[in-house]
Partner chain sequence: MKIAVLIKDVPDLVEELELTEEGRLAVDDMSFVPSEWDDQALEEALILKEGDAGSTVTAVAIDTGDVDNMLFTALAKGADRGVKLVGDFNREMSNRARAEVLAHYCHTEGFDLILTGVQAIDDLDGQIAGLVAGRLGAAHASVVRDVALGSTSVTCIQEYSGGKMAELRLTVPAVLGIQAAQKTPRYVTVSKVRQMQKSASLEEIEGESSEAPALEIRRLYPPVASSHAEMWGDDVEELADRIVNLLEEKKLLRS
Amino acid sequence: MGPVLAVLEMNANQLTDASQELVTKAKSLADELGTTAMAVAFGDEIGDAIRTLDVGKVVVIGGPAVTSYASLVYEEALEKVLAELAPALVLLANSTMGMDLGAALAARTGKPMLAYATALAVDDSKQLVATSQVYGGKLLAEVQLPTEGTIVTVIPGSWPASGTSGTPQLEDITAEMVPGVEVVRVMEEDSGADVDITRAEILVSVGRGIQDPENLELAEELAQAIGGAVSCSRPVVDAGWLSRSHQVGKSGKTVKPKLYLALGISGAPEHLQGMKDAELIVAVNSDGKAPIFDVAHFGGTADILDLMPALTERLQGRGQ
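With the form predicted in complex with the partner chain in mind, show the structure of this chain by itself.
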């Protein structure tokens, strides 16, 4: 059986968390299947994190062609690596790069592919089995995977990374230039100004529990510390404390952030309609019976005016 191969992704020369999780899974699956774990990394400046990965071998694809991610260059290089290593399983994160590469590689190589995996395991009869989130998370699909090069994209955060280290064999190859996709420039989203709450990944949303417009500063600070934007429920807008562009709900904006932190919001039906599809909802409200807790995943009943500074402090503490 071929190796279990994790395709790694770097962000600012750091291995992404999602990639570390892939390595952990590649290692454990390889052990169970009786094969080796391997990894592929892109870039010339790979750090110690790569050199000490707990896998048997790391193929480092370098050269000027891979300075920035470009689908065709990466695909072509990977295709060669796959042809050479003939892996049993290829793991990618379900990130932008993973979505790009996974499907295109599968189509180019004719291998089976599975997207949105949240679990991978070897069952009692030594079959490789994956679980995928489909239909907006309303259903899970349990899929049996052939170990002949199946490509799997994994939703980040599906399992913890172990953090074990090893001494992999390193193989350097140089990627060739492939015309077709050219990276013109790489940019960072400028934070600041009046943020569009429908685009923010994290929303710190405040309701009547904020009590006084002066307390909004606490929310602003928290939003800054957490890397999100401030939004609110209607009473806050009606009181004139925030402009209407911040309002979430039926008469405001509909949002689907990765995290919706509802602070002091009771959850009127109009409000719930605007945020219930957020990926993760954490609600804090002094009234434990408030309807917001019917849609929230996690909840607490502390005073938000105490909680906000406590959270900000912890988050800022981490940054330093």
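Quantities reported herein were computed from a predicted structural model and do not represent experimental measurements. Numbering follows the first chain given and starts at 1. Take the two forms, find the largest set of C-alpha atoms that superpose within 1.5 Å, and that set is the rigid core. Compared with the form predicted alone:
- With the core held fixed between the two forms, residue 271 has its Cα displaced by at least 2 Å.
- Relative to the superposed rigid core, the position of the CA of residue 34 differs between the two forms by less than 2 Å.
- Annotation for residue 61: C-alpha shift under 2 angstroms between the two forms, rigid core superposed.
We have the form predicted in complex with the partner chain; now please give the form predicted alone.
No partner chains or extra molecules come along with it, only the chain itself.
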């Protein structure tokens, strides 16, 4: 059986959280299947980020062609790596890059692909079983996967990264330029935010229940009083009240704060995907049957426009 291969993504020459999670799963699956875990990464200055990964080998694809992401360049380089390693399973993050590469590799190699995976396990008969979201996360499908090069894109945050380290063998190869392919410009995200919500330990997250953009001031005052940051669900962004950098969910950011205060958020699957792994989830909604209560550790029904100023006043009073 071939190795379990994790395709890694980098941000400023550092592994993304999703990539660290892939390494953890690749190692555990490889141990259960009786094979080895390997990884492949792109870039010329990523040695410090990969030299202690808990895998047997890391293939580093470098050269001028991979300075910026170009799908055809990455696809051709990865196709050659897959042909050499003949992996049993290929894991990618269910990100923009991972979905782009996963579908292309499946088409190029003729291997099956499963997207939106939230769980991967080896059953008692040593068969690989995946759980995947379908219909926008409204249903979960359990699928048995062949260990003959199946490509799987995994939703970030589906399991924690172990943090264990190793001494992998490093193999350097150079990606070739693809004629006619040129990266003209890389557009950086204009966050419009003074804080990275993925790093905040406390989030005051608001949804449709905020009702009016003027009421965001109540959330900001509460966040300041509690020592946190403001985030939101998709309807708030779609209405233009907050920038996308504040959005939590499938099309926003995945967060894991110590406290996630969900105010006026109904709890659509798209949103739950981005915050379900917070250490403590406290939800307040006027609808007692809102899906957010299914994942909340504590919850209650109230008008958040009355609750927020009262809670802010109580918190500020404790500091005096």
